[in-house]
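The chain that follows stands alone, in the form predicted on its own, written as structure tokens.
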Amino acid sequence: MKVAEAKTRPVPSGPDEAFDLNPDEATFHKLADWVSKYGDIFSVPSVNRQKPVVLINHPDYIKHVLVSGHENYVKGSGFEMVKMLLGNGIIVSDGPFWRRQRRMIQPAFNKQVIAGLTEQMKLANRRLFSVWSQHAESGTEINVTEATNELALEIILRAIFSNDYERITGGTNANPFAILTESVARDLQLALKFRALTKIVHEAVAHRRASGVEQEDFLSIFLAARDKDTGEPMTDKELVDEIMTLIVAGSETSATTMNWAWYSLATNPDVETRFHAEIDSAGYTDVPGFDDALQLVYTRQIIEETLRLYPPVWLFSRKAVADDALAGFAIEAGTEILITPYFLHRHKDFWPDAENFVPERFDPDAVKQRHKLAFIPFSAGPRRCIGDFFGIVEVQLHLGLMARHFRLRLSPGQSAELAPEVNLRSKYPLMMQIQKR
């Protein structure tokens, strides 16, 4: 399918019903109906917004908004609560400030740094391995959702603070940041509690500065970063906002991906068999290292197929700064544009048998044949998620260790329903039986 060539019209057609589209279950069900009825671009009258919202669900349209015309599109509505939770980190900032922060943070996510941080990933996974071994011995079920939430949070905190992790958190059982795993809601109450934790981060920054010790972690890299134009470092507030952003963004997306990966493996035995064959034939004996992870090609395809079916951020927005034209339609300044990876990743023109779990879709030859922007679990363009590679390696290491020793099966009566909120979670904890292989 190609972008329609048409005379510019005021707005694309769509439902007559006025409805405020937000990352919630009601919107999810409305969009499932409307995407089917109205196709790749349509507008929805809004109850509380001044202009209709335009939803786009074709890679060519998405390319225009996120890549070729990205300078005309800034963060849309829905980020107010995120800003309360995270401060003005790179997820919510825009313009010159965002570009400055992105440049300063980027070196922390290069291949060499992530290779070093796999040691922190190993520490966290070894702790969980010990817990799961006990469950396998006793025959008790495990709460995979809770376990992956706690694991992902521990990994990102260790990646930020490394050797200071135990001192800052008091160990896993007393971790003040555990409110992120204990509370499902992402509301004002959580935002206030989480922002109160900035005091801990400020103290960690001050302690690191006073110690004069450079460690192999994100905090030391952020402290050493300098603006290329002015030579100035980040202010304490800027530094803390970026760390708070990293804690949330770096834990929640990885946790949901691990959770859905275990569900997908348990419900697709043919995939699991091929996955086990790759894991068993790999050369590592302990937790896979960085180089080992890069060799787990089919494991990465499993992760990518999980991200296709269950993109952690299933809905996000942009807002037009100036008047524009898109797919033959006029886009007025101030118009909200919504993009939904969940439905894009099920687009029949790009994903045959879209509801089936088929990791082979991500074989290199298959990827070459597909539109590059038909798959955007990490967004696209200049604002593509800065930690995408870190997250992939993190999940590879986790699966590479656990699947070598354990097989997970859904507990009797267990199902997995979607909870389409800010992140695409499972509505209920995923309970599974764990067996030694």
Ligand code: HEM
Given for the second form:
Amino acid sequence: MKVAEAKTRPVPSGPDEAFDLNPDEATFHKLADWVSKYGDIFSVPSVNRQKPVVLINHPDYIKHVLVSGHENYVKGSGFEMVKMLLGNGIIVSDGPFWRRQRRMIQPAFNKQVIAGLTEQMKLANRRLFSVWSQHAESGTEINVTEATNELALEIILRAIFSNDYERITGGTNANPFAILTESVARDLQLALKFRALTKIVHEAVAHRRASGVEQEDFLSIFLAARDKDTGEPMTDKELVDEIMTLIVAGSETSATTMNWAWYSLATNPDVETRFHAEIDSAGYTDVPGFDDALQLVYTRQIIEETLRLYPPVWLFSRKAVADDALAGFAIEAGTEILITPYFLHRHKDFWPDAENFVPERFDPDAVKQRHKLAFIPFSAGPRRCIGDFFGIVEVQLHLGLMARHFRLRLSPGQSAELAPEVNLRSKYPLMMQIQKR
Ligand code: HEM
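Switch from the form predicted on its own to the form predicted in complex with protoporphyrin IX containing FE (HEM) and print that structure.
First the chain shown before, then all remaining chains and molecules of the complex.
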């Protein structure tokens, strides 16, 4: 074989059957089988796509697609549904438009802004705290899945609109955005309802512009952002697309992380004991603030371990723009590449005893020993999640407040099954008993 040929062999074939890989349960079960059978790179014939889809499950290959060779990879076709919801928001756009938007939005995610926004996170947590206190008092169980969905939605809406939050949502009961936590199906009907929400966001933007008042929130930062080349601000349409994007990208992901964190704590008592020791000896009196959150090192490791075992974005895709070589295999232009944080995070070469919940894996020394790209709950490279730090701080504050006062235990008969959809949810709401500590 000539050298050139050796470098570009066809990707090893996987299963013979044609199958459309999507973020759904059927795909999840197929992949569980195929990843163990066919290894770190294989192709799957597709029903609807023109070419076989290539699945990669090794940090080196993922590094090529997301980091070193990222210029050649755009978002895959799995983002079409998301596009329907989010117009051309930053999570689905590509190329120069994406770059411009990312640059304009990035300042909203610097440390100082997030520190300021923890005030909004505290407000939302205080509301939930009083609800959970009543349940602890009366001995009634709580629906953790529902509570964390509502909490994360409230937090992102408050981060965007701060003092306008109450006006826009009309109080928590009438919150028109609640359809986002209530609708399980990501279907056309949801898309239509969702587009109706954009009207509310349009009005909120107009109201803020007219008021001329600057607030400490994402909306004011986005309104002030200017294109570095043209000096132009975002148009209203662009602004609304980006706000809707943040609402979607920044609520269910954080909510499922909180959900699985409570589940993991309840089922790993030794971890919970060490966690309580950290929480109880921390210096805060009320809801932890930004500086307190930075001190909650073990809590952060618990969140990272939760994200390893239950990565909310358990599957995502890219598409090759031009022909490429990956791991010595030929990737034709137009080929879709699938990346599955869920299976990567259980890869036996990088994660011994992968099924066990061991936050100590995220001790700095242990992290140094590991391939950097073996842990990608937030993706990697230039398209890495812009809200990664926001999300971690948000979950830290929530756990740090609630666990100081309450212990959560699974209700009798409660189990947790995975529901691998766009996000990795729990199939049934997680019902838990809440006791005062
Ligand atoms: C634990 C919580 C979160 C997880 C696991 C998560 C995960 C991810 C992942 C995997 C991606 C990349 C998808 C891809 O490469 O195709 C992403 C992108 C993104 N996330 Fe997050 N996310 C979280 C929280 C948040 C929050 C709180 C926000 C906003 C406040 C946010 C906003 C975004 C945005 C705007 C993008 C698109 C970035 C770009 O394409 O430039 N995320 N997220």
